[in-house]
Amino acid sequence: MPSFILNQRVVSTEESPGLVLLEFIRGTACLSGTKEACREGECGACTVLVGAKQADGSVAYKACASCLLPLGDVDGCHIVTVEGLIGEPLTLVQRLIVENSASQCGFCTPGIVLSLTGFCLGSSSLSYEEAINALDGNICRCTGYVSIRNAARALCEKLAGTTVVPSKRLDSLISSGVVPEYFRAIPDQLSELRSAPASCGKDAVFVAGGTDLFVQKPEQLMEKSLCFLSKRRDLDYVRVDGGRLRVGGAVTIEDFRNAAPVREHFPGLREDLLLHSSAILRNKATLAGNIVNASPIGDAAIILLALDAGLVITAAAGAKREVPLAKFYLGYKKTDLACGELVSEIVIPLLPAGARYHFEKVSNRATLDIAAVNTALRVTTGPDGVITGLILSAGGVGPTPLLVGGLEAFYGRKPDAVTVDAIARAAEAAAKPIDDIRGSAAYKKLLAGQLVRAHFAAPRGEAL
């Protein structure tokens, strides 16, 4: 029986753990401020805050799309809807939205309020840039976005001087009117909740982020036994060990993006993963989930292929095996994953001396769209400037994420215009796309070559 705090009220429900939170909020709790629209996590109208108790006793809040968030995944959490921020006077975020005329019809406004409030609670810098990133999943049909950005900028100005340590920020946010006083008691109240035991039987469906799973088959999952990997603290880590970056299978895209070892060793990923999806999805989607989903165009899978990543796969009985990501995909939506196994760890070799990495993606929208084609490149050059290592991956050009073969032929050559053009043509030849809604096969082949040229044209500073 999932138990959680909904705004100020403790909730224990016998609803299916697979019921999405949006339906519970609107249909059972009768809170209509959380809006239903796309049901795919694209519009942000259903945004809520999810607060989870941390080891230090604080509560970390993240803005999430409630239309893709199952009840079982919020067991033991604090859920905040716009009703949980209602009072007199208006919260600081609400007041700045009013003062900057950042709302017209109001349908999208609750989601914007929650996203900006989540930014206040969780941002590591409280910068305007991070405020805009926090809003990248909120679509507004009425205002344009200038007035919303103005409200975000005014918010950052009001927060100047606030500590940049999120876990020590709550008192100042309460005093400045960002969140109500009752937030102060939430950590103790969460400690008193009786969470449901993990259900991970042999027939259980593993749920990591669920951001694609609950788009594809929410009704079927209502009837299934679900095992929520977000509850597996042993799978929640990012660390450097023996020249490799090791990432637990429950780590979200956003936590990975912001992890100190990633910032140090793969700084380019911080910007690249903004293209993966919006904040309300990155806060739940996982690297492992993106891999197991086996989409031939998954951004994280394409990036990790180029970085020569490997997977640690754990069976139900605890036995482990290691598989290179390059050998994990067996066909369209088919993987080297047996029943009961899960990807428990992703292992990424640190870049050797002389190596650089770069990612490119072409899509109709920058943040909220599947790519037409995406490619990633890792190239290593020696002291004399010749190529000593070359890995090129591409998505959208075949039934599985593609690792372009035969690139050893370019070792010993300098990456001049002639060589780059030849590598681009090799990528075009390896691509076997089909015509679909994202473009013709001919267009995608052309893109594959052009993106290779873009990799080599990128300033070296952008690669690392």
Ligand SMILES: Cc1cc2nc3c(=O)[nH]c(=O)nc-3n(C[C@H](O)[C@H](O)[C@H](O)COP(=O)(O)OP(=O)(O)OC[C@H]3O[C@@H](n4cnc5c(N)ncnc54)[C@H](O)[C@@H]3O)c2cc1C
The other form holds:
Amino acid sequence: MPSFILNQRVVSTEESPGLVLLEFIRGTACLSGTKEACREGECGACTVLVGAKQADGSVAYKACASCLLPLGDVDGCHIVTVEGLIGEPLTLVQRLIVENSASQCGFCTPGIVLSLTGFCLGSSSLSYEEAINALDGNICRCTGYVSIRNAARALCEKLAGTTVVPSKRLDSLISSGVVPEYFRAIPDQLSELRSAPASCGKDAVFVAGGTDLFVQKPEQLMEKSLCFLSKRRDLDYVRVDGGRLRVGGAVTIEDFRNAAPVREHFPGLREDLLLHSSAILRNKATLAGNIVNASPIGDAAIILLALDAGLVITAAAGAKREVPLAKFYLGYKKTDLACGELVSEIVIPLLPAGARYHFEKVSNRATLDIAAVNTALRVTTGPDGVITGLILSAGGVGPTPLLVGGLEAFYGRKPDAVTVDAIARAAEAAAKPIDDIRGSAAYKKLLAGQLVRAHFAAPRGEAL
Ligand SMILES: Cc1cc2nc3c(=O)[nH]c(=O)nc-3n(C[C@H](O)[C@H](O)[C@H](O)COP(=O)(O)OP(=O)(O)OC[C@H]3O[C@@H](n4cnc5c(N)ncnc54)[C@H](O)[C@@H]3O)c2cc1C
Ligand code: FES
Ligand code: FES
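I've shown you the form predicted on its own. Could you give me the structure of the form predicted in complex with the ligand?
Let us now look at the entire complex, which starts with that chain.
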């Protein structure tokens, strides 16, 4: 039976753990401030804050799309809707939205308030740039984004100098009027909740972020036994060990982007992964979910292929095996994963000396859009400047994420214009796209080559 705190009220419900939170908030709890529009994670109208208890006793808040968030996933959490921020006076975020005329019809406004409040509570820096990143999943159809950006800028100015040290942050945000006083008591109240143990039987469906599953088949999932990987603390880590980055199978894309070892060893990934969906989805969506859903254009899968990643796969009985990601995809949406097997770890070799990495994605919109074509490259050059290693991946050009073969032919050559052109033509030849709503086959084939040229044209070290 999922139990959580909804604003200030403890809730225990008999509803299915697979029911999405949005349905519960509006239908059962009758809180209509959280809006329903797309139900597919595309608009941000349903954004809420999910506060999860951390090992040190504090509560970490993230803005998430409640239309793709099953109740079982928020078991033991603090859920904040706009009603949980209502009071006298308005919160700082609400006041700045009013003062900057950043709301017109108001339909998107609760989501925007929650995303900005989540930014204040959770962002690694309280910069204007991060505030705008935090809003990349919130669509407004009438106010115009200039006034919303002005409200975000005013917020950052008001919060200049506010600490982001976790132990002091909440006190400071309560004093600034960003969140109400009652947040202070939430960690203790969460400790008193009786959470349901994770049900991970043999036939259970693994739910990681749910951002793919709950778009595809929300009704069927209400009838299934679900295993919520966000409850597996043992799968939530990013660490460097033996020259490899080791990433637990439940790490979210946003936590991965922000992890200290990723910033240190792969700083370009922080920017690249901003192109994956939007903040309210990245806060739940996982790297492993992106790999296992086997989309031919999954951004993380394409990046990890070029980085020569491998997977640790754990069977239900506990036996482990390792598979290179390059051998994981067997056909359209078919992987080398047997029933009940879990991707428990993703292993990424650190860049060898002389290597650089680069990612390109072409889509209709910069954020919240699936690629027409995406591609990543890891190229290694020796001290004499000749190519000693080349891995090139491409998505949207075949039934599975593609690893372009035969590139050893370019080893020993300098990456000059002639060589780059030949590599681009090899990528075009390997690409076998189809016509679809993201573009014609001819367009995508052309892109496969052009993006290789873009990889090599990127300033040296840009993405290192
Ligand atoms: C609006 C929207 C925008 C999107 N934009 C992008 C985008 O820009 N780029 C992109 O690549 N994708 C995008 N996606 C797709 C999706 O968000 C991503 O693929 C995401 O990374 C999936 O991860 P998840 O944790 O939510 O997976 P889930 O939905 O939880 O799971 C997906 C599948 O993987 C299985 N699974 C999950 N974790 C494991 C594990 N550890 N071991 C074994 N099986 C597992 C599940 O059982 C399920 O079959 C978008 C989705 C939406 C709704
Ligand atoms: S209703 Fe649009 S993101 Fe949830
Ligand atoms: S104020 Fe109308 S959609 Fe944003």
